[in-house]
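Here we start with a single chain on its own, the form predicted on its own, put down as structure tokens.
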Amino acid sequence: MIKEGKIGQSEAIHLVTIAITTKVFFTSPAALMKIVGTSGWYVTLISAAMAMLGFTFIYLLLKEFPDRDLIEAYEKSVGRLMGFIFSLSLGGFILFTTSIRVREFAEVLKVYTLPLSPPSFITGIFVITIAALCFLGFEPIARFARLVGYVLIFAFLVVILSGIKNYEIHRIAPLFGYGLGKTILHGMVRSSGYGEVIILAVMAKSLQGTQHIKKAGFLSIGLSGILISLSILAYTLTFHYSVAQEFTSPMYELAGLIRYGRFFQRFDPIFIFLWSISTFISALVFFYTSISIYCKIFRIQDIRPIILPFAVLLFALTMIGKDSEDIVIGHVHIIRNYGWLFLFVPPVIALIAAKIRKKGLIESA
């Protein structure tokens, strides 16, 4: 068995918040806003609402198997072969979203702030970095996420009040955007953008039982909905919803704008150090996942060995995209429309797998 430590529910709630709010630093709001205008800000609380039902079939299959993680919960369910497949999509879903979004950071960061540095080597330091963490293990990391998670919450808290004198009420108008039922669809799709919640499912073992893991869960889903929808509202009283959708980065936009006098402006470094340490700490989490569900689909006890052959697994899939304007249209919409297939459905498909053996036996016996 990996030995992966022991974490509270505190680690594991700033450690999901963490993850999932970090994209809304990043050109996911922008996309949104073309999408369902100036409702943005409420349609991702529908995505949290249904992420919330999503997790709650990942918890009550968790419960069916008490000191399991997900990936023995598969094969308890589902039998060996399809929880193999349904682990192994999982954990190439996961690897796959962390080269999408280490290589948004590049593509952000060289339009902002690296315009002559090429997203390779931007990419290429990031994830030497996340790599050679991950030997520390998951327990170190999910703890230095409680240490900087006040201070990230603080810091995003800052850049959201500062803006107050930029916005004006009158921008969030038409209140349904692009129609209600549309805004309503795409909040329901779009319920991967909540699919951190899935490592407190990988790493059951190393919190204390399902109830803790289902009080993480759900808070860290509520707490993280509640963050992106007042970002997403900031911006949206900032900027009218035709100007915001051709933005990188919203929310740096947003920042840049801050001032109070000749001293107090230029709150862009703010952003910089909220954005940066948030986006390490989603990008090393979901890698160390990733390898943790291959380690534990194959038997294999030590994790270190498998840290460098992914590393380099992950560069290439960062290099896949060839510009900012093709991970955005095409991979970053594709991961946040069709996710849930393989974040939400497999666990349904496994509880009532579990469910008719468990009633099968009793029956028989």
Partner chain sequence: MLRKWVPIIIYILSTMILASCYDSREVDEYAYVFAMGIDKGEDKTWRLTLQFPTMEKSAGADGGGGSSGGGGGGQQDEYEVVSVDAPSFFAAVQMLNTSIPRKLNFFHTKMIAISEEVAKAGEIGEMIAPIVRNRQIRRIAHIVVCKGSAEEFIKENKPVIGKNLSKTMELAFNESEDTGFFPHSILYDFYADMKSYGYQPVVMLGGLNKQVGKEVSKDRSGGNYTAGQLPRKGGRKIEFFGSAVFDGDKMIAELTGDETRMMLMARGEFERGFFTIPDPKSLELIIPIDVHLAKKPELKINIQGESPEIDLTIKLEGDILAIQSRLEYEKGKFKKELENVFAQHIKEELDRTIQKCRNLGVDVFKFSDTAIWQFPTIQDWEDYAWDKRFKNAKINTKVEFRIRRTGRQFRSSPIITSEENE
Given for the second form:
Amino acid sequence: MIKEGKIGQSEAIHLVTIAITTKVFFTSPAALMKIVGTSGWYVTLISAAMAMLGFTFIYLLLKEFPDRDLIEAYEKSVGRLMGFIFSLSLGGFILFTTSIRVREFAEVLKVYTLPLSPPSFITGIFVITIAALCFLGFEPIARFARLVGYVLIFAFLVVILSGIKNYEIHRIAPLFGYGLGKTILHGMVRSSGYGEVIILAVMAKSLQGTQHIKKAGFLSIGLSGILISLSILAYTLTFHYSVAQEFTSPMYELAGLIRYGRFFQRFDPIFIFLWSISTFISALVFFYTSISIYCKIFRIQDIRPIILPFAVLLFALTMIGKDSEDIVIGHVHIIRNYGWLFLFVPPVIALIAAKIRKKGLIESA
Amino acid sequence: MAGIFKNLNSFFTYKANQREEFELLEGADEKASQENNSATHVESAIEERLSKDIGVNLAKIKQQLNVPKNQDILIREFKLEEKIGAFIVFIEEMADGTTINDFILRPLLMPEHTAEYLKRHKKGELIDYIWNNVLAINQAKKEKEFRNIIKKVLDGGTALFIDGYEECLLIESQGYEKRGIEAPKTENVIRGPHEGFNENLRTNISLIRKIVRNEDLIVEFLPIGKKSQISCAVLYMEKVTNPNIVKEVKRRIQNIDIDLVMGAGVLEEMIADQPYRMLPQILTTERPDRAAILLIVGKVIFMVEGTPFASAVPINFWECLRSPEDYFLKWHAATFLRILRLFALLITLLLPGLYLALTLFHQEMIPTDLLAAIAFSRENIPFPAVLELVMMELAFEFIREDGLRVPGILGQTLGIIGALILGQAAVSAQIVSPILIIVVAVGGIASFAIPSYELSFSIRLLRFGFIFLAAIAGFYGISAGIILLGVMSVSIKSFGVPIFSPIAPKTRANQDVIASLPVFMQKGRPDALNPLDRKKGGNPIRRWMQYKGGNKP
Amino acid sequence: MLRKWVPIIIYILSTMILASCYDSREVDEYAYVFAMGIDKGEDKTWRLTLQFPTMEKSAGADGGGGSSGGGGGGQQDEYEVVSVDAPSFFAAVQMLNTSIPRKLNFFHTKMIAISEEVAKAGEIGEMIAPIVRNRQIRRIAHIVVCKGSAEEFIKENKPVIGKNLSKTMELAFNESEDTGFFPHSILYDFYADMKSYGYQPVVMLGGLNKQVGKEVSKDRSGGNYTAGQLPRKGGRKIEFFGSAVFDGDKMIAELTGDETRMMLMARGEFERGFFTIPDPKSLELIIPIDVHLAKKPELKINIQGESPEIDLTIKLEGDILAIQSRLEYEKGKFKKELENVFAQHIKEELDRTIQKCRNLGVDVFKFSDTAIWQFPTIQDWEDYAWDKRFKNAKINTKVEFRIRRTGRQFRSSPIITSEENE
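Now that we've seen the form predicted on its own, could you pull up the form predicted together with the partner chain?
Expanding to the full complex; the earlier chain stays at the top.
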């Protein structure tokens, strides 16, 4: 089998948390604000709870097949063909997510700091970097995530805490945003925002034991739910709801308003570090996961020959979007709203199939 | 041409990776340690006293001193009067060879010395007789307990065992190298010993043995090099160090097929896990005290004849930020210094790149007043900022290199004068801006704060990479560099131990990584080393806190 | 072994090929605009006035080895002011770029001055739109409505102490926190307030002082002026005083310095300021008091009726700075009396200001921030149309004041002169 190394629980938590949380740096919070208004900060908690429910099924499925990863579990439970379809759609979805994240990053970077650089330059550097790093395998990615995890969380909290001067408590009112029903519905639909946790299931063998997966999964969903909620809360408090929906990158704007005296102002570019390093890590782990899924489906023993073709594919995918509007409104929206179909539904089907099969075995025996 | 095609071909066609990677796994060592200890661990029930049978005594001594694994412990067996069995035990480096040859062995092996006695007496007081009449040594005593005998031997004494006696004679023969030991050149400390290794391997081992007086300290000698066999000593603590590491170190050293290995630097490069990566994977020190601490913690140390350094494996990155001074300072100071060094490392690595990114891409971040100052000073400078920066960095490297090359005091003077005059002249000739001089100088100064010479060198080289990346894409470029360097660095393993180990991946017992806890709280050995004995201190270490008003119950 | 190197080599090569340094610009390729003025130009155009440092004097002085004297009168030459009439902001920038050898850069723009004419015409919205979208202009830039032409205003924007214009501007704006005579208005707040369904934006008012030196004030508070009217001589011609009240993007009224303070108090943004009231015992003398908010103002809002009912309680505390009459106001009965008089004084002033704004139909006091809590959803809040109903709102005010400290003197005893009988 593929040698993917072993990672510990804390590495897994850091990795998945970074992968999930990175999306607050881009347009999604503004899009969320557009839909649910001031209630965004707890909408995301509802999503997290939903994602935990979804993850429970994934965990139960893996528990049925100890020492197997998600791809093998699919095959064992629903058969080779259906398993193939499930896995392939998951792999395709993750690769698509990667491309969207890269493109989103490039677009936002272009708006805020590198307006004259063509997107192909920014995505080019990005894709080459992550492809080069994939050669090193999964283990170092997780380790690096663990190493910089603390620094990133610290920087994140610094940004949020130093904006405290601009917070006005009344900006979270009206509490129910555009209505409670809408709020809850969107909270449930957007559970795919936490779908990155499926990485753990794909990489199950690296994690040495279903028990670790369970703990790492729930903890990382919980932690990232808190972090995302904090950041949405922070800029709901900073920006009036009518203005907040207009921004390309609310977190960046938030950092831009921080001002302490004559020297400590306009420090937002330093935020690029937080932002691009976490994007790099999340895109890297997605990219690796999609390659890994591909290799597992077709039973390829070594992922390294696949990396370059996938890098070319990724680069081409990132170039599909015509303009930033297309990306932000179109693709990201699709991913957030329909992602759960790819992430959380197949495990449930597979779990039911596995249970039926098991029952059948017992009865026939 | 054909070579290029071959390479290209190999690039596009698949070939499986054949190299087996050495990993230090949790489960694997348990088995190994069991195997290993089944022989040695019986000794917990050793009999304290000597036996009358010399064969039993010899076996026990061998077992306790780990002979023949321990290659510098010498046992010389001989016969007194051609019939009475006897042997002496001593450690090669700790004892004085001349004393043993001329004043212990020679008189004992001359039959006429003891012939007289054996004629007259039963062999009842042979030991007394030898002491009174044979040995020309100023100090010795009789001893019955193994523990004391071993202690003395480790101290440089010689033990004489004679068949039929329940006691042995401990003869003073201490004579380790005392000459030629100088203060360490690169690892100076204010508090702590001023002793450094020198080019003599035996002397170096004796310096370590002087500190670690324990029978578990094993010294093995391996010859390396085909044409010129230079000896290499491998030191480790039996019952502490993971045997897999020892095995691996020995395997790598033994399987080097080259004519001459000149010094530890060459050997390090030959046996490193990933020689292409820039971060150091082996820690070198020229201080016996530091080597001793590394040994006790559970590392393997190897030394090559002719090199005044000891190299330790496996290491982690954080140890490269540790200076020997840290061991002698209070924990607050040590923690502060370590954070300072980490900061210095980041400054050296990133400052020139950050300056470039700020001035070329992110002018909004520079405070307005400072920006005005930079813009004013750059007004008449003909070069682009990148060229200006690289020029000054190179000039700085020249000065540093010259300071090494030019002998003695002149070197230091040259460094200071060179930097001052060059900087001053360049500014007044309007070739570089004064702020840039500050940036380059701060980066340069910070690089000297990194205690590990190898690390400092790598960081200085990598700095140019960051300058390049900053020049093409500002902060974004630097982040790409950080991720590239970071992931590559964490994938490095030093003899199976990930180099960023207590933090990434997380392992237990990391009381001394960046923040150093007080010494009395550092109870465990680094978990990443998978040592056989995980505790290096009691629980609690300061037992006097518990037993007030008396000794321990 | 080569296989390991291939990715790295590809990486380096491709970054080198990609590297054309698209966005990299040397620091000295830019002209940094420090202040920007917006006027109405000829024939439906805008007149954009920009001020930037020329980097002339200081560079010469530095190169010469630091002759810090710098030639007294030459300071003004360090900054250049240019104006252009153009149909839009970006057209103006491009037009100016052709004549200015450096690229104009707005990263460090500290002040955007809008002439009263433009503000009153209700055209700010059109002008602000490109500015807000532009990544270069920071949202923490200060926004000022200036009386008269913005061009003249920017021309007079010079440092008076030292040579450093950016520092001068920053420190001048910070005076808002010390005096409360003008609000601290930044671009972001202005933009967000324009879009708010509740309250309306307020912007600091700037003007050029006529440097008359004396003008009889209407009362003795020292704050009953708007910008440009201060009776002073010397110093910078520019001054900030009072505030401009907007309805959406249209300026509809001015508030004097005193009224601005009241507005800030009601908002809870008043930091501190010296108030002067007539001595209740001897009316020709005055007592200056250093006042700050004891806590955030308490608001009770009833939205049940057709128009909202608002109860506002402001709690102030302060230190006595001087007692001209030398009566013992520090203790007991006198202290109580002084506190009541001052509270009454503030209440009158506050009621007058609230009345003025209510007549204008704009909530500049941010009462809507408290009212919004009573609406569960955004739709409810927007349907309520606070800005329309505020005109008829019933507002009851209450002011409490306490003297906390009396400065370095604990007691005051009368001055004994030989002409005591007089």
